[in-house]
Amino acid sequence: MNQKKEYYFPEGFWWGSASSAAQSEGAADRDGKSPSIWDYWYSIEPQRFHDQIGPQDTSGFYDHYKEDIKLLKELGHNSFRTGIQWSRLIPDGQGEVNQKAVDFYNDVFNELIALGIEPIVTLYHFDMPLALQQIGGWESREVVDAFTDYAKICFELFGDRVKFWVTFNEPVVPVEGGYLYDFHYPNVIDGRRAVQVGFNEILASAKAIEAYHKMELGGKIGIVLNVRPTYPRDPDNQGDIEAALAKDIFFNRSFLDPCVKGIFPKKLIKFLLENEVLPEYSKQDLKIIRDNTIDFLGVNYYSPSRAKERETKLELKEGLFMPDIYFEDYVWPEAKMNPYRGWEIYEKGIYDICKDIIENYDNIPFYISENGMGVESEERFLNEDGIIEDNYRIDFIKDHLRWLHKAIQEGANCMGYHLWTFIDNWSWCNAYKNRYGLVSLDLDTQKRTVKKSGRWFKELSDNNGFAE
């Protein structure tokens, strides 16, 4: 007889799943809600969103906290990271204080903790006031200290309750998306200004940290990065590694390196000086980049990345800088894909993530932040009883959690795993056309029915893993 295979996971272990205010809350313009960037940038051009669906058509949060917090402690979650918008805290993104959005916020977390749920809070998840883009986003100075008083005020107020921040989801994607390849408002291709955004994000976050720490709350502030691995083509040749290499370092260590270490890589800088775009920074600003890293590490990992030696010259316009000078992107024959989001689905890669942690970031102590698969048309799934009969999300978590295990039994300072996410929600310019929701959401009428994996969910959670 085959011996069972058990996957049990450390005592106190997070199981929960993640969301963003902007992207559950809905009521984009009550309450004294200001427009941000996703509003404005919906309000021009409604065809870049995937059947015109945009902000204000959301999961209901808002309407729906009271409801929706009974429903995570009933599917399990013993942890949930949501968000503050900060177009709904601080209107105009400095200045006045929005009541409504205080109580609002304060009943959350309130009702959260009350079930026994640990709230961890997102400040900045993609979503600048619109007022702050107009004075120039990420690229200004004067955004870096409107969000580090931002981020005062929301310890001010909630700090005594809330004992993890992160500071940045993904800061990444906003110079990839905003700056890099026009997937974000404000659609600027411009490598020289991607820098500037992406040391900006960093210093910005640094100082929020800072200011927490000097609060002395009790608490942790900590960040979270998706991380993708990133594999040459062929790892005997020279030149795949170094293009995975410098793949690697634009978009995973460029932010692992100061937020862990404090200190930016060598290589990256490098790269910089050779195209001269380094960013405008100040020596004050290394320092308190060095001296204010973070107290853990959320980790999103839904692909991993693969990177060839360059095989054609990258034209760009005079002046342009493109990272992608120093790599082309690989598709390797044998991946596993899922076919709706076109991404690799490599489940080793958050085991090697892992040990990357072990090996090169001191262990420092992380959690599986996100980490999930978007679906199309999961109605076809729906079974007699109108439930989602989703086997497949299932099986992606249970092959996921087999690596994790793996990981954490040799050394991995792994705190939980969260799932993306609670409620299928609106996501960017995908909108609804992928469903990554433990719970199914009928966009019309907003009634959520509880997915088969919502139920298993709660199985796993209460046995701390599984069995087999």
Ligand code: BGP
Second form
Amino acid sequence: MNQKKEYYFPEGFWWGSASSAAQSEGAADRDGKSPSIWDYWYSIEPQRFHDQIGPQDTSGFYDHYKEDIKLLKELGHNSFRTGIQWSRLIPDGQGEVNQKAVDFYNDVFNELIALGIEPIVTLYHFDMPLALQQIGGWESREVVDAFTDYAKICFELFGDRVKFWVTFNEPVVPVEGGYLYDFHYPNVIDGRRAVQVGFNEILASAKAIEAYHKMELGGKIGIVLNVRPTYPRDPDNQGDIEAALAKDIFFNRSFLDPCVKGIFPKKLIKFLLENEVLPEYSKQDLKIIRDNTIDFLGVNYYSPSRAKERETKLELKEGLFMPDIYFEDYVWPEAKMNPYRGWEIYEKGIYDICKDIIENYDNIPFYISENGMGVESEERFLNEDGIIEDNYRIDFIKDHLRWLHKAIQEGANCMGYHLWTFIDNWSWCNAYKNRYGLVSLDLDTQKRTVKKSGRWFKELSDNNGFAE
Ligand code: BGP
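Could the form predicted together with 6-O-phosphono-beta-D-galactopyranose (BGP) be shown next, to go alongside the form predicted alone?
Next comes the full complex, this chain leading.
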């Protein structure tokens, strides 16, 4: 008889999911919330959003949080990452605190804790208050200081109960989206400004960490990075190897190194010097970054990254620097693709990240803070009982968990696995095109229906793993 293979995880492993405030709350202009860059961008360019659905039409967590938190419990969550919307808590970005927001977030965290679900709370998830974007957003030192104050206010208000804080979700995305590749507001394409934005986010994160540690609230603070293991087209070709290395340095190590080790990669500094695009900084900034590293890391993993030596000359807009002068993106012809999102699915990537953390980042405690699969037109998979049979999602999760399990067996210090996300939610420019949830959302009625994967996820969590 064939022996079953077992994939069980360490005791106390976090099973749950991640969401973000801006993508789930809705109530975008109610109860004192002011516009974020998303509300504003949608108001001026709705055609940039799938089906012209904007951030006011979300899964309505602001009104449905009680039933949603019960659902989390039913889905086997022992932990859940959500966030605070800066533009709800402090409508002008700095200054007065909105009491209605305080009440709302208090209630959310209390409900989670009452049901035994550990809240992990993100402070910044792409959602700059418009008032602060108008004074320069992450390019501005004033905004760095405003973020530090906002973080302190959150720790003071909720830090007695929230024991896991995340300063930023994927800080490289505002750099790429907002300042390099035009998929976030303010749609700038300028490598020099992008470098400043990245530096200021890292500094803001370190300053928030410094403040949190000083307050001695007994919890932990970290950051969530989207780590994309970067592979060369041909592993034996020096040009391809160097291209992959450069891409890795610009988009992974540029954040991993300062956040985990407190220093920037030497090679990154060399690239920036070569192009005369070092950010404005002071010695004191570097000291703050060096002395205030994270307690834990969140790793979002969807897709690997691939690169080849440049084959075409990059035309630089007005001569402005772009990191792409050092590499060209490469699509592996044999890649397994998620055709809806256009992202490669490469399960072993999760293992390679774990090995990298063990070998190069002192095996810092980390968890998989997002992994998931967005699929279009899921109503195709409705069964007679009106349940979406999303076997592909179950397979996707299992395929990644097998590799994660192997890495843990080999010593990775991984604390948990969170899916993106528990209920179909609004996604940045894609709105509701691709559905990621364990629970489906009827956009017209706001009705929630658990998918097959949701039931399976509950078993997964109850059993702390699976056998097959
Ligand atoms: C991550 C973000 C999430 C989420 C997810 C899915 O990068 O942290 O906010 O949106 O990706 O991506 P998308 O919604 O673009 O399909």
